[in-house]
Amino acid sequence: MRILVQKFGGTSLSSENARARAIQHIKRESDNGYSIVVVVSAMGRKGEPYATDTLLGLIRENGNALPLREVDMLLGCGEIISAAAFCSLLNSGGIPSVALTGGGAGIVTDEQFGSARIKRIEPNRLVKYLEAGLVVIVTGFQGITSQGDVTTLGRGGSDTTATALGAALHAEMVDIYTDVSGILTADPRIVAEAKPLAVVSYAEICNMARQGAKVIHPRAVEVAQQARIPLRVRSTFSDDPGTLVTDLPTDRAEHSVQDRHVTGIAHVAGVTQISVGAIEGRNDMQLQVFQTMAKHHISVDFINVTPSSALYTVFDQDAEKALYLLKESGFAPNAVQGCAKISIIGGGMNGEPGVMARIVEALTEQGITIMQSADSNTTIWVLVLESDMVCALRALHAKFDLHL
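Hey, can I get that sequence as one chain, in the form predicted alone?
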């Protein structure tokens, strides 16, 4: 069989028009000879009746004391409703289909309720339905433990379900349908000149996803990369081919411009920069600082460590707690709240002289101070004040000619 996995997010299923467009994509690929597995998210976003955030609201309204195991039982309902409703639509439209929960599709996870990891997939039942000519609809975001308990895979879990099923079934492709027409060079709400990318590598899209681009979850990309399965990020509301994510040679890759230093720019706002100096007579500053953050479940990022100081960022909502804990430990931390982390991403920058110089030039021309920087082989990060973020994104996008 030629198997194609199609994942439809909440906005792709939230209205009658959106669901009709999703069915058109399924029918087109079925007519092209594919056996189709459809992975669905819960319908809609916060405030709509079956969205995950709406279900979480039920817990808050009813004592807010539900154990994680039972939270997962509740949250799994959104995708089950979505799968059943969509199955009915397909069958009524003459497309024979069957709906399966994550457990029914053979997705077995560990017992980390709320953020479970997939241990294995046993797809025999799913394959039998495909061989019978059915479109198989699978609930995203969930699996089942070896004890039979429902688990959820954490935020972005439906993307992970899609690529994991693609890997288990040796699918030709995994299509991630959303409300945007692929991966863009920057957030179009901030940079009007942002343009769609025809092809990106797994590493590039992983970095973009981790650094604020919310089109696809990085866990899902890592699964696809390990299995060497190409991804396409596409719009439910268009027939545009979207963005192809692959490291494999393809006709599309050959006809796209690959000689670029920078692929795109992502950002994360709402972070606080914390600096901690060493205390005379103590040589355990770094150990104490980061053990304290870890013990109290405060996520740290953008870390620079020297023998005499530690510089890092936390999310603004964690800043007050972090500063209190550091002072309790005898340190005198300094903090700058309201910062933004900007990521300049591109596989072509590795070993290329002058990239950092152009970044500094772009920001200096706008009078923007770089508060901190770091780099890897595919990404350079700079920290700026959040009040400078929009200007910085636009200046960097222009400096690297990403609008062309």
Contents of the next structure:
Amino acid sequence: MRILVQKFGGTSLSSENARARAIQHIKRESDNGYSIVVVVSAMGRKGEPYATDTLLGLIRENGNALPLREVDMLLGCGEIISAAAFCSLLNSGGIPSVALTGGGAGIVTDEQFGSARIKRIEPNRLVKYLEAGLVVIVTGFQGITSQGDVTTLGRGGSDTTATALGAALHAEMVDIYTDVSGILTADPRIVAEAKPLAVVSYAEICNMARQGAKVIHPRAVEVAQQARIPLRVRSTFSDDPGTLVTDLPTDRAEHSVQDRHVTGIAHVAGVTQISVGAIEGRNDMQLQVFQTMAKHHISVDFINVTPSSALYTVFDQDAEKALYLLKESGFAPNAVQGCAKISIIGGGMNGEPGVMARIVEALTEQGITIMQSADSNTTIWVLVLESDMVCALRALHAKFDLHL
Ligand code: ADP
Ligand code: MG
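Now show the form predicted in complex with adenosine-5'-diphosphate, given that the preceding structure was the form predicted alone.
Complete assembly follows, chain above in first position.
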């Protein structure tokens, strides 16, 4: 059996036209001889009747009154509606199919409601349906605990359902269908010239996803990488091949992954830069600062420590608490709210001179101040004011000729 997993995101299921396109993709690959597992998200985005955000709206007023376990019961409904509706469409289109919940498909998770981790997949039942020649539709984003409770995997979790099923079933490929034509050099909602990448490595896209590129969930990429299953990110609305994620050499890229210095640019807005100076006579500043953040579950990023200061970022929503705690410990922190972290990512930038110079050039030309920077062998990060973010992204995209 040659198994293909096809995942359809919310916007790919929200309209009749979109669902018809999805069915064309299923039919084409089924005609190509694949046994097909379809993973579906909830239909549509915020404001639409069965979208995850809409379901959450039902309990917003008194949200805290509902324990996380029951919140997951509610959230799991979106994908169930989607799977059943899609099953009826496929059947009436002459493609025999069955729909399974996450639990029905054997996806067993831990008990961390709202952000559960898949512990194992027992795919026997699913395989039997495939062997019987049915298309198997599985609700994305959810699993079941060993007790039988529904869990959800966190935002973007349907991507992980797709790659985890791909791994468990030894699928030949996992296709992530979405509303853009692949993984682009930047978020097309901000950089109109962003261009789809033909091939990227798991590490590059995992890095981009972690640094804010919401096109695929980083965990999903990790799972595919571990199982060595190639992934394609492609558009529901065209037959273009999209972006292939693999570590193997392919003939699809004009420039191999190693050849290009910069592959893409990602961003995260809504961060606060905090700086704390050492206090005379106290040598515990660094320890105190980071222990305090850790103790209160405030996640810190972009850390830069010198003997006399600690510089780091937190999410805007944690800033007030962080500053309060620091002052309580006797420090006098400074904070700049409303910053954005921009990541310039490329598997081939390692040791390449001049990448940082070009970044500084691009931003200086626009009069943008770099508030902080750091680098690794595959990424250079810069922190700018959020009000400069859009301009910075466009300038960097142009400077590295990513539109070409
Ligand atoms: P789905 O509902 O199909 O899972 P998502 O909204 O999760 O769709 O992901 C697709 C969106 O990701 C696109 O509409 C796009 O705005 C956004 N995005 C952010 N960065 C990138 C990028 N580098 N390449 C492609 N899309 C990106
Ligand atoms: Mg998504």
